[in-house]
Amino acid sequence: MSRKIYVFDTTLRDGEQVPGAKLNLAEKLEVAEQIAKMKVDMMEVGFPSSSQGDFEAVRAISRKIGKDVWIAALGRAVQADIDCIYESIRAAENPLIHIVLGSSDVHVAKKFRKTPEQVIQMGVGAVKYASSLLPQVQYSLEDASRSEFEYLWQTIEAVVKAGATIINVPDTVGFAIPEQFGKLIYRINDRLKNLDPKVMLSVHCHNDTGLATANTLAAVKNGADKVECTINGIGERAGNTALEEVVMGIQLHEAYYSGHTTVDTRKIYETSRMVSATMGLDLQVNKAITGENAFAHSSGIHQDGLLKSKDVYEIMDPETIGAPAMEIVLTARSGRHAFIHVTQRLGFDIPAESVAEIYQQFLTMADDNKEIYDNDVLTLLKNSGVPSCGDSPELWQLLDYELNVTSGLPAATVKLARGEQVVVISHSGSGVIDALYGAIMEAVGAPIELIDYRINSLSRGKGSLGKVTAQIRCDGQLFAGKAIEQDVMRASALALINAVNKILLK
């Protein structure tokens, strides 16, 4: 029978603690509220003994996140910051007291200089006091991948015993191998279990060496009961395991890893993006399951497979974690097919004898602006003449834009057209792209919403070409449009009306 693997997510306080990622209040309870949608099990939102600020946040977080995500912050085992860890998240419904004391040579040596017997007595004495105060207590061996396996079980079995309900084995510095630490977990869950079977047994993996994903999934097949994750993988140094990656690993292969989770996957892609622009940290394109490119397609042997059958290159469904449909991206390697299938989705229909030669001078542009997109795609068919299809919306397309930019408030004029019917609207906004935006959502009439925009530099040089990604919501509905020119503000015009001509079109 398939257990549950409880997930506990530590991007507001591991995540967190990557350089520049600083959050106020604000933003904490905001970036609190998302995760909680998600329907993760746990939370750790906050170091509450580092700082006022943060004791503060996890106060605040504690008393706004319902029952039916646990709390938890961090403290070292020391009575100070137990203290300070209650105080912060007494008031929530499901309160959890995570302390973390290192176990391994290194750290009792060099970092404590004390006996390992001084040091087992100080995770026990923090323990007896810290579930003398809250129910629900997390004891982490700090560094357990590189310990001495009889040490690290005298440490468990005396702070099991001291009262503490959850194990949590850190792979501290991304030192484990997915196999050795596998053996590990699973020795340690045998042991356990005869111990006290109601103690959970927890990971938590870091990615110095890209394999946290992988060690925790290791761990998840060899009995742990919980995972520690932060959304996007951020955290310190080369990050945390991704919660989406373990998520969706464990979902793929239910049947292997004889457990499930009951995140809300469909909340990934959207919380992803949340945490992203609110850390100011950009994901990387290629980032697993949540990448720009993660469901993006320009090999033409690629786009000719999915056009086929989507499950030739696609293991899940994008809808599966919220994230937009399934992008065909023409470059200079998509075939013919690819070109052809998009130019039908837009609503036109080459004659049979001037595909040739239309299909060439898509190639020729593709060589100059690397990637293709829909305004690029409606100006050549336009341009050759191509009429569209009749049954086949119409879409909407820039004609001219201006812009002011004065010490007061500047202001954009777009004239767009859709059909026979021209638009011409100004909108004053607290910035060029506020402006711009906001004429372009007046002039389509769409209940549109902005959920993110992106720039990014293709090339170097006065010339250099600016690649733009814009997102919005609509009904629910996540649309992604995008465009390449020289001018960034033209390409920001275009990827804005691509996204909601993908509205239409759907």
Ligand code: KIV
Given for the second form:
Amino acid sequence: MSRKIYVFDTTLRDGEQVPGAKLNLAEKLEVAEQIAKMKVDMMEVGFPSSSQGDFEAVRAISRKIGKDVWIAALGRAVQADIDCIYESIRAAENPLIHIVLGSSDVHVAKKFRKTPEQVIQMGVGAVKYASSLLPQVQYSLEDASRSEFEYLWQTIEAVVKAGATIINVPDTVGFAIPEQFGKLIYRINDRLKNLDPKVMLSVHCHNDTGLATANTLAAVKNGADKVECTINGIGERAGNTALEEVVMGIQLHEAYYSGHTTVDTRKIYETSRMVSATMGLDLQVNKAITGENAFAHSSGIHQDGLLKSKDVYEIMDPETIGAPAMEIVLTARSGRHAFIHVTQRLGFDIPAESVAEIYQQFLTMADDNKEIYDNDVLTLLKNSGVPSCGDSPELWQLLDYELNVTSGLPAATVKLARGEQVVVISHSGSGVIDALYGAIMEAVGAPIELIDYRINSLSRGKGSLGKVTAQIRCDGQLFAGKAIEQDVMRASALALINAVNKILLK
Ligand code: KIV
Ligand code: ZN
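Would you mind generating the form predicted in complex with ligand KIV now that we have the form predicted alone?
Next comes the full complex, and the chain you just saw is listed first.
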């Protein structure tokens, strides 16, 4: 039978420990609300004794979203920290005190300079005190994966008897190996369920050797009831277990893990983008599940296979995580099949006798530009005199643009065409992109909201190509447009227009 695996998000505690990712109160609230929309079960939102700012943020989140999700906050095994946690989370409907204390020899001997028994007594005292304040207390055995098993168990037994309701087994330094970690969880679970079957067994893994997701899933397979993770895997050093990877891993293999989560996976993509933008932490393009290329296919063989049947190379539908539809990225490696597919999607039917020649022109263009996007294909087809089929919508094209950048308000004027219709709009904005995008959005007149804007350099030096990605939301759906140009302002305009055209084509 499939059991529920509880998802504990620690983006706003372990994730926020990333250098430079610190958020102010308003930002923390915004991120917490977005994560709550994803319907995680529990959310750890800070270390309230670390600063007044953290205390206030935890308290504000507890008050604002404490009805929808369990709210946890972390502290050391000392009364002052526990008091601080209690004050900051007590407004939540399901508050959870999280206490951390080391259990490995290095922590006991070198960090605390205490005997193992003294450390257990510290933990027991802290748990007793915490459970006199609130019913739910989580105890984390820091560095558990490098701890001696019998000492680990002795500690667990003592803190459970003292009132701990959740036992968390962290691989604090990312040292664990999936097979061994799975066995460790199996042994603990076996004894724990005999001791008190109501106590939840949790894991918290770090990604120092890239094994956080594998270790977490091995733990689920071996009995863990709860997983701790962060959006995009952000966290100390190489990060934590990525929530999106574990949740989708369990969903794809529910029978294997005999488990499921109740996370609303359709909110994953948007949450990932929002966390990345708010914390200023870029995602690697090939990041599993949420990276820019996670659903992009560029090899000719793959594109051909996908066009025959998506499941040839796609193990999940991008819609399950709320991502824009799968993308065929045209490059010099794309075959004729993929090129023709894109031209047809854009509403063009190349006469059979011209296909070879136009495909050759496309390859020459792709050699110069690395990647070819919709605006490039439209230009190529128009220049070659290929008429549109007539039964698909006319698309927007950029005819011209002008920027006026002074120390005052920047302004932009755009000239766009859609079939016979030509629109010229000027707009000012707080920055050049704000002005340019304001003008384009007014010109196309669609109810769109800009979700994400990114710019990357594709090579080095002054003459390098700039790749821009613009993501917009329209009627609750996300659309992404990309463009590559040497002139990054032109690329910015084209990326947005490509995204708008995707709405028309839908
Ligand atoms: O990595 C760790 O051990 C932690 C604990 C507080 C769970 O973050
Ligand atoms: Zn951690």
